[in-house]
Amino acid sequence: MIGPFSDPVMQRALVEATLVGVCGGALGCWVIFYGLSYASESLAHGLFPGLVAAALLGLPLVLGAGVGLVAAALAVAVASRVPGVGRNVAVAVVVTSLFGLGVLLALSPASPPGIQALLFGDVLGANDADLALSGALALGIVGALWLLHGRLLAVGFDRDFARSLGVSAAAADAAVLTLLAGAILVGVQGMGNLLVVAVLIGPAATARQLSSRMAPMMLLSVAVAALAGAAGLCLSYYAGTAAGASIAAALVAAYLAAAFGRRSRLPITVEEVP
């Protein structure tokens, strides 16, 4: 099992997969708790053209993701104002259009080799700069979740009660979405735009089958994500399959095992709310 990780390429890939797992595992619990699973997929697809444009222009992916996110938000706001078009329809239309534009740019014959990695990921191609960026973003996301833990719990359980405590529900929602954008940016380099949502939803959904409290659920989710990353890399090494897809398959297998092993869904308790 540890044989593949004697290779420096696999070692860097394991570190990248672990960092992605820490971000996705911890934040994914809040994504599920706040009912933002669809929003996470929409956000990932919506900022895709910005990522592609940044890669084509040689700009930092962080800058491209930020521009793409702002453009997507403005497009949704404009589309929502069209008579007879609801917000959900506007989100679907805008996100689909933006994702299609990003795919056209990424798969264009004029695009340089390797740009397709933004679609499908290239965890085996992680370099020291990628690891440094992922590590910094992961540290920021985990630190923010630690600082905001009580506020996020209060809003998640009862928004009206949270207001009486002086906690803004809008600010909590904005914080989760902002951190979600950062987590997508961490994961997209290794998992690609098509598979990054698996790391955000899969580990948290698995941990949800096993724990009824948020803190243990987050720890379980991170552990599942890290172990699935290592298992997926081993599968990729021995079976010759794509690394990102292998990690996603390991996450699905973990969820199915937890789902079949735990028939009843546990309610999240309020013991942690300060």
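What you see is a predicted model; the values in this text were computed from it and never measured. Residue numbers count along the first chain shown, from 1. Heads up, when I say rigid core I mean the largest set of C-alphas that superpose within 1.5 Å between the two forms. Compared with the form predicted in complex with the partner chain:
- Taking 2 Å as the criterion, residue 68 counts as shifted between the two forms: its C-alpha moves by at least this amount when the rigid core is aligned.
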Contents of the next structure:
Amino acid sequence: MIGPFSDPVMQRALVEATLVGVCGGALGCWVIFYGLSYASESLAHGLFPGLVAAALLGLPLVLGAGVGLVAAALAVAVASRVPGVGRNVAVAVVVTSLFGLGVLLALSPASPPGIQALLFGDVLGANDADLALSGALALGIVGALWLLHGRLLAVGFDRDFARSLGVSAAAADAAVLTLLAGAILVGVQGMGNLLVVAVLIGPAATARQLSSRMAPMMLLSVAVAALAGAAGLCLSYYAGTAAGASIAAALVAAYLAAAFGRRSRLPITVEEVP
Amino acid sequence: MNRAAASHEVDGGPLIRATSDRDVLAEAAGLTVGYGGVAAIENVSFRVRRGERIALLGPNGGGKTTLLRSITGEADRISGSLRVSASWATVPQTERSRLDYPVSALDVAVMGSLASLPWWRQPGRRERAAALQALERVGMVKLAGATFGELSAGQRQRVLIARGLVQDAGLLLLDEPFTGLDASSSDRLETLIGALATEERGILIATHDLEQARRWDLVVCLNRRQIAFGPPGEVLNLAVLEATYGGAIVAIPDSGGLGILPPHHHHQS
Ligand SMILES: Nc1ncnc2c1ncn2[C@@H]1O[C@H](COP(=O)(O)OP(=O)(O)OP(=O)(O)O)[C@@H](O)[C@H]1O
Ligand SMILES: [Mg+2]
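Okay, that is the form predicted alone; can I get the form predicted in complex with the partner chain now?
Time for the whole complex; same chain goes first.
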């Protein structure tokens, strides 16, 4: 290994960023076409108190994030049953309250120095156990996406028609949301509470500019996420910027490049093949 | 559940019924259906047998789509009885899919095969071959690789028909499938419908074309209630047409027959 990646800390960071990229990139395509961008942001922010509590208690962050996710999901479910409160309003109220609670906890004098890491991630701090857990989750997510591909595609295309095929749209939604929760768990360690959404939406939005088939779009999205991860780590190494934020910046750059590239390409693609 | 398996059962498998009963794919008696408890069409009684092409006639809002939805379960049965004893495939009237969705025409046709696959199986080479064959039948095989959303409305309609063929259902529900088709595609679809009927399927077709309906086996006339059901030669007389379409009936000078003023059709995007 040469350059920044001769350092074991950077090597682990690269593995972590790649795993996050594989999950976020592949799942992000479904998040976009299932209209779940808002849900993913809400889930990521709603689990913040769990993350802070885990940091305060010295427990593994992934455990705190998992408990926080379940609590946030339950709180949203309860709040949206209050008569006269719409679902979106319920989500907004619950998520903002939870996020505020997390910030309060994190700013308390008992808090270990590290709210920065919780909000923006600490991809350089990944240890071998973190990597193993991320790897297992990533494997599960990719396996599930492969297994369910045809059905997810049919439900995203036409929910009513999928039902007539005996494919349950509710089950497909639940599957995507569950996988989304898993991907957030993988990503939140390295990218932090605020930036994990960037890995879920950024690569998929970029790949969507360049591909008009689901499977190639997912592969492209994973590639974009992994490359942006490596590029962000290099940037952080040489320029001394925060690692998570550098990865997010690389993702934004990739998206802008794809959007502009597509625009300049447009006149050519208008010519149709006979 | 597996609808294709259900159709095979009807196809003459273990269930032995009286011959006449075996041929009935769907039967309604005194059926009233609607939405949220409010009736949209009342007192509908009809029977679909194998090999029959049945036209659904009626003005805009007359209840053609609602009748098809009663079979798919999308509209609520309020009273009366409805028995559906075959698997069905439907080609809806309005497009419900988003046009920026990343699928090809072939991908869409392949989706029809999911009905007969267990949930852990992905459509494979066999399913793709069946989908290509179905696209061939609707004259879309050359555009199999095109992005679905970039096809014209008529081409998309034909892809959806191919998807229904891949489902291999006993009962085909086509909601105004001729809308937006040019003359040659229209002829081709009419031939295809005839061929499907000889394959022992039952086909319900909502249409605004009276002449077309006359060429098929049976017609159901709807105007918020059932006006008539029977062979076109017996049913399509002036009284029935007036009750069905209100005042929009005109005599067709050359043929000596009757026609309706073309409906002002709501365009799909
Ligand atoms: N989803 C729905 N909810 C409530 N009412 C509906 C719904 N769909 C249709 N209706 C009502 O049911 C009646 C029959 O509508 P339907 O769509 O079956 O007519 P149609 O014969 O298919 O008309 P068109 O020729 O315009 O397609 C109409 O009065 C319509 O307003
Ligand atoms: Mg209709």
